[in-house]
Structures are given as structure tokens and as C-alpha cells.
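Next up: a single chain in C-alpha cells, the form predicted alone.
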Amino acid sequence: MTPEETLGNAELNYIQHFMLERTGIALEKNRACLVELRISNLLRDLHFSRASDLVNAIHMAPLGAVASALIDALTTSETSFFRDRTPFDILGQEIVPDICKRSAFPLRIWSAACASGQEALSIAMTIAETSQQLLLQTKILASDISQQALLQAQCGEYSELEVNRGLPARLLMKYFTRAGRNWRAKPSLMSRIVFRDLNLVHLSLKETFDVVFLRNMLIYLDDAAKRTVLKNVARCMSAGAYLFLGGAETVIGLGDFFETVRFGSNLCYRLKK
């Protein structure tokens, strides 16, 4: 940052409190350099000369465009197609057949921190590979708190680099078409997905789901926010619904909503009855 842009303790404390209150994201002190870099870039993008200008704008309109831009800047949206693969294998081979035996259609799946949409599309492809007819009876909600990430997710368009991260060539050719130098998901997938801006800490959602993917999001929250998010998500799950977390995440010590379900050496969680 330039001297005019310097992020002082007062500004940093305000931003930390804002992010924790609004999103549950705890900006760790050991990540201060990364936070400063992202805020420096944001100041330039918004044509603010001082960090205090940014803070004042957010204070005046905590639900406004500048606040949304800050959340976008400080939210990690790292994702890829079929990330860590195993949850999608379990979904297609174990969970979908189980749900189809005991539940009425449509099949309802929620990608609760969808970032730029690769996870939701991976879910749709998993269902389609099980049965094209089943895909037509499936509703997928893809949500995120980042407006910027959701814009890309809604477009369903990805660069060569992005499709080369986890997407098998066979599925690329089957479910995507060329869009200039990029690739665009076909309407058969995109039509099954609804995209929404949702804040999992302050969640107002009345729908219920048979499967929820909440992967690699809890790791950025403090324990209080984790409990709130898991409680909110549990309220939106049907009886016996399944929950997938990231490999480094757990529900242990964060409430009594879920039980562990093992599929061989792999596990996920199920809403307690």
C-alpha cells in the first residue's frame, strides 16, 4: 500500500469485525499481509485513496455495493470440477440410489458454497451419468455469498485452464460446448441449477434438501460461526438427508445435528432423526 492507502489498526479491526459479523469468516492475524494486499487492490478498483474511505463507505451502507465488493475480495473462492472426487462417487453410487428408494421426487441437492459453480455442475453431471431421466427430476440450488463468483457460476462458462482442473475429457465433450476460447455448460445441466446469493450465517431459506454439499467453507470460520452455519443448514435438510464437508472439516464439537455415515473408508454425515 502507498502511504495514503495504509491500512491502520482501526481500519483493520473494523474490517475484521465486519467480516466476522456478516460472514462468520475470521481473518487471522497471520494472514494480515494477504488481507492488506487484497484491500490494496480493492482500493484501486474502487478508486478510493485511503482505507478509511472504504471503511466509511461500508459504515454508511453495510448492505451496499462497496460492502459486497469487500466480501468478494476477502472470500476465498478456490474450487475445481469434481474436487476430491470421492464425494461425487459416493453421491452417484451410494446416496442417490438410497434416496430414490425412500423419497418422492424431485431429488433436491444444495451446493451451499458453490463459488464459481464447478461443484454444482459436477453434481449435475454425476446425476446425469446415473440417469438422464433422473436429472430431469433433480433440482440443484447453488449458493454463495460472493457476488463475483455467482456471476461466473450463472454464466456456466470456463477457461481451458479451469476445465482442465478435474473435468474428464469425456464429460467435457458430452456436457460442454465451445464458446470462443472457453467452454460453456450445456442447457441440459444449467437448466437444473438455480443460483442464489445466500449468507449461511444469516440464513433465511425455507426449502429442504436431500443432500447438502458444504465443503471447504467451515475452515474459514470461527467455532461460533461454524455452529451457527451447521444449525442453519440442518434446518434446511429433510429427514435422513446427507451432508458432505471438506476433508479437513468435521461436525465434532459443533452441535448434535448429525451422525457419521461410513462408505468403506470414506465418510459423510446424515441428519439425525
Second form
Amino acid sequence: MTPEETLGNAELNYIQHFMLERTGIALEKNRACLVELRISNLLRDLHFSRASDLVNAIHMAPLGAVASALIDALTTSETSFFRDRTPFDILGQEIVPDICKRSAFPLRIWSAACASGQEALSIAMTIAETSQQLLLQTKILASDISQQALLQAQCGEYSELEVNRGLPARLLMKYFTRAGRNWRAKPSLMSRIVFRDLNLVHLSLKETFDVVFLRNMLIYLDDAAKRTVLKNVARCMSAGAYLFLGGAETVIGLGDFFETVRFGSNLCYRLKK
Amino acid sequence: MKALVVDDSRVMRRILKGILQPLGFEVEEADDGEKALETIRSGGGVDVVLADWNMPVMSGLELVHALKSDPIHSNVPILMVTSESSLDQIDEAFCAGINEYIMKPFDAEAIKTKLQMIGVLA
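Alongside the form predicted alone that was just displayed, please also present the structure of the form predicted in complex with its partner chain.
Shown next: the complete complex, the earlier chain at its head.
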């Protein structure tokens, strides 16, 4: 059965509206093919014969398991260890020394759209490579809206294909152990990370952080949702805290919470005083 | 930039060539370590070696030892591309002098990031 046969305009419109309201994600018309393919796979996995069955199930229980499965299916994205490398270099070489001079411990870092956990582990390894002692004084929150992605993140287990993506082999040897065909992050890293299911559009988080990684998430949102997310995230940042966005993302035109900080030819953002 | 792919599997050499050429590499091939050494020593400036571990005649690890003890070519970066994946083997390869290690299976993105790590790609 092709996606075209399973997904009509009415169902697609409902799903677009649901995703926008619930997650802030604006499903783009030009990516409709990918959306249809993912929904088609979801229908098969849930043993639904028609997209209208899926829509009805979500309509009956908007916070239920089927709704979660839809969010999982439409938000799971490719990621890698030390993705784009530079933010981790800046974190280890510039920001952590700066924060250590002026902050009380523990150092608090938030991987706000952590997907399957590689970013949070990359942060933990960056800190550990600076100082093992400092890692013991660091708390990392890893959050995502996809419960499926969070489950993998909590396991800390990755295939060879996944560890090949961006993880230097020396760090693999130092911080991972064999788990059958897979590799598992050692407790020294995992014990520093707390995992939580959080929706950044409807955020209820009381803690504050010294550094926030919010990378490659805003690109999926419309401008109103981007403003809401940045405002919510800013509320959870301590004075002078740093924010990393993805390479194609910016805060310009999306509120007045952040200032740009340059490190050589690279930049990140800092919460305005 | 020139990459030398050393693997006794023609299919694997073809896969790596298909990844490296779009990244801007001119690719030379060798099906064992001894032929790889001949290619490197014959001049022409190899910028990076991607070597399998298990090969006939001369293994990838023997190739690494030979290159590292050759004063003219000891600085050529080496990426080990292999099915061997125990911690001891990875450690042994690093002790021999490789720059990075990648386990099969891999994808184009993995090869690209490993080449970036060892400074061969920007």
C-alpha cells in the first residue's frame, strides 16, 4: 500500500495541525513525501489499515500512546557524536574555564533536544577530557519530546555505525564498553546525565543552566514557536549562561534575550543581563 | 589530495573510492600492504592511507609498522578501516601509530568525520 493510498488531505491537515499545536513543529509542504513515508511506516507498525484510524485514535486520546508514537515518528532525526565539532571545542576550551571562574558548582548543562543521546554524551566526554574531577561536579540534563529517542538515550547503547559517526576511537576505548555487537557508554558518563521527556513549547522546568545546547531543533518550527521556545529556554538559564544553536539557526528577529559572543570565527549566544 | 585505499576486497575498495572521490580525493588502490608500500615509496605524494587489517602478503598492521619506521613517510596519516572491533585490537592499532580507526560497517558521513578528525579534510 503506498502512502498516497493511506493518507488523504483531511488526515494530513489534522496531523499538521496536531504537530503544530502540540510540538510547535511546522511540517513543511515540500517535505510532505518524507512525512507520508513516516506515517505510512507508523500505520504498518501500529497495524492500522487507514490513516483515519490513526487520526481517530489521536483525537480520542491526544496524550495517549498513539499520539506519542506519531510524535516519535515525525521528530526522530539523524544525529552523531560531536556533531559540528566546534561547539564542543568552544565548550571545553573557552566556556567551561570561564564558568569555573565565576560560578558555584555543580556546573549545569542542558542538551535540550538530545534525540538519541549522542550530544549529551559528547558534552560529558568534553568535560571529562578537561577534568575527570570537574565531570563529578557536572550535572547534564538531556531532554527530548520523542519518548522513543529518549529510551535509546537512557540505554546509552549504540551500534558500530553510530559510534563511527563522529566519535574518536580513543574516546570510544576510554568511555565505552562492548555490549554484544553494540557499544555502551560507561557509568562514569551516564551517571552524570538525567534524562527527561520535555516539550520546549509547553515547558515546565524549574532549574537553571549555565550552558544550553539547542541545536537543529528551531529549524523545524515556525517563527511564533521559535520565539516561544527561546523565551522558555531563556527562563531556564542562569545569569550570563551560554546558548548553542545549530549552524543554520539564529536568534536574530526572535526576541531580545540573547547577545552574540564570538570565539574566533565561531559564535554562540549569551543570556543578556 | 591523494588517498590510498588498501583492501583485498575489490568491493570495499570500490565503496571507499565512491565515498572519497566526491570529497575531492584522487584515489589510488592496493590490494595488500606490500603493494601499498610500493605505491607510497614510488613517490607521487599520498596524503592519507585507508587500510584494512586482514590482507594477504602484508597485513594492515604490518603496513602501519613499516610506514612508521620509514623516516620519509612516517607522517602519512593512516585511517584503519576494518571489521576488527575489540578494544584490544583498537588499542594495538593506535600503539602501532594509526591516526584513527573505523569499524565496518560505516557510511560516508563516518568516513568524512574521521578524515576531519585527523586533519585531512577541513
